[in-house]
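Single chain ahead, written as structure tokens, the form predicted alone.
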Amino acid sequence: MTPTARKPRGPPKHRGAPEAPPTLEIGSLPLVAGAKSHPALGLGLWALGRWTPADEARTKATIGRAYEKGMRWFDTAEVYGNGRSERILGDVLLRAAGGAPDAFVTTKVSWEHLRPSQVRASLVNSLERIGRTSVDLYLIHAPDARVPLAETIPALEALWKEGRVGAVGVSNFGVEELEEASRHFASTRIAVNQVRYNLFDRDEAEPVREYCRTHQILLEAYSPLARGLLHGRYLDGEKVSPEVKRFAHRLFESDRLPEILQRTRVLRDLAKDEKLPLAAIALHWLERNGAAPIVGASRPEQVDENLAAWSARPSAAVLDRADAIARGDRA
């Protein structure tokens, strides 16, 4: 799946934080059974529902900057901040021009709410918080072995038939779970599988990537920059916080971290040699592998950095070299 063509742009200036273009043509991807095409790059709002009220203005400014600069895909969930992330997103979009009708909004039903009556109630509550009559994409946040997909999928499909969701997808599903879920759709199908995926963390994505490609399921990649590591964080002495370690899978565990940091420094040298942001290599490596990255940002200037990285396009040779470095290939 290849994004629509973007106008070629030169690499951003590499003095301090790169500046994003005034507005950026992000590109889009086809979405099976979707009412809209799917933007190729999105803003994930996981962290944006977990701050204190004093941070809310900055949170809103971050989402507003993303929309102003051309981002249209916003990914949230009912569990992010116990709904606060959805409320903040809805508030920002409501105040955008015309209520931001071109925004592509994704939210998720919690793994704790997969019984049919719970699925419907969760969506109703999410729509109320976001302030919309429908969302473009509704995902199962993660499977629950205690609730058969034979119960959950028909409930989701009913919401799709009612026009309350533009497309139905899943998150954190393996191949067996994708196959099981697919058996229970009658009128639509799985449009998306969202998984953890970046240059260093491939355990969830690689086993399902070929299945998703074959079945026209778009692969969405969360944590595409490895909690900031692939933006260059932690390479010059900054300590990894306990919270980052908690949510970064095994990436920052003591037995792996020294080697991961060394490989990232080599990747940073590669990026400098090519006059590219390191994040440009990380994001476009995912794009080449058929995945749509969901970047995080907690401040407006981080939105600018991510978009500057997206606007810079590494060559195929650079992406090949980055892939080998990240795997630890010494050849």
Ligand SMILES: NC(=O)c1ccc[n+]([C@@H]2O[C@H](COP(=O)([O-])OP(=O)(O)OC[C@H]3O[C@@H](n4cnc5c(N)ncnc54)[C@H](OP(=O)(O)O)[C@@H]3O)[C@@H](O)[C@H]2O)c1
The other form holds:
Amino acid sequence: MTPTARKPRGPPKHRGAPEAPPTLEIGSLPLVAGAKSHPALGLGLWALGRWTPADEARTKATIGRAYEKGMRWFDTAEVYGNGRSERILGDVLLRAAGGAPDAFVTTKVSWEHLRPSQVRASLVNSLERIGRTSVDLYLIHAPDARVPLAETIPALEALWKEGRVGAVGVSNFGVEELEEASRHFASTRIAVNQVRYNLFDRDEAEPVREYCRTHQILLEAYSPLARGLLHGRYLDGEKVSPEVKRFAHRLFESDRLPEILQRTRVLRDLAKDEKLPLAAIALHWLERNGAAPIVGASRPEQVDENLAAWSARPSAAVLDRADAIARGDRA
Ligand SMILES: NC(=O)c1ccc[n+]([C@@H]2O[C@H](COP(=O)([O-])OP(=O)(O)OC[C@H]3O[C@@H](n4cnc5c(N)ncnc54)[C@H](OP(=O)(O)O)[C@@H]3O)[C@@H](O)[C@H]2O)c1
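Could you output the structure for the form predicted in complex with this ligand, given that the previous block was the form predicted alone?
Let's see the whole complex now, leading with the same chain.
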């Protein structure tokens, strides 16, 4: 799926410019028939669950900045902060111009709620927290081997038929699970598979990429910046927090970290030579591989930097080089 051309609506920009234009046309990707088109870059609201109430003003400012700068896709889940992430998103959207009807909202049903009656109750509660009558995309957060997809999928499809969800998708699904889920759709199909995917971490995405491409399932990439590493974090002495280590799936473990940091330094040099933000390479590498990145951010300045990265365009040769560096090719 090729994103539609994105046109900046601000003043002319230069390659590698440090600031994003005032609002950026993010670009979009087609979803299933009848669904809203899917923005090519999103803001992930997982972190909203871990921020303390004292951080709430900053949290809201971060989402508000994203909306103000042209981001429309917001990714949340019922499990993020036990619903707190959904509630904060709802508050911010409600206060945005006209209630932000153009926002593209994704939320997810927990892997613990995949029985049909639970799916319905989860969505009702999510909608109540977000303050909307429908969401644009509703995902199974992760499969649960104890609950057959033959039960869950028809329940999701019923919500889609009622217009409460614009499209149905999944997350953390492998090929076998995608095939099994597909068998139980009658009137729509899997729109999206959301998986962990970045230059250094391809284990979950690579095995499903071809399947998704041939079945027109949009691949959404979470952790696209490897928790800030692909912004150059941790290269100059910043310690990796235990929380980042815990959720980064081995990337930051002591047997791998020195090599990963070394490769990141080489990537940073490449970005510097090209006058690009390092994150531009990370995000556009995903785009070229057919994935829509969901970037996390915990402060408004990070949103600005991420949008500046998205507005810069590395050449195909630079992305090839970055791909090789991240894989560890020495040539
Ligand atoms: N479906 C799933 O199972 C699943 C799993 C994980 C995530 N997700 C979704 O994907 C989203 C993104 O995941 P992620 O948080 O792992 O993504 P990420 O984009 O790889 O990492 C986000 C973190 O990177 C740091 N960062 C962002 N911009 C930065 C900048 N400009 N400079 C320096 N550091 C920067 C921030 O860390 P600090 O906040 O520490 O500053 C931010 O919280 C989540 O919010 C969630 O919506 C889904």
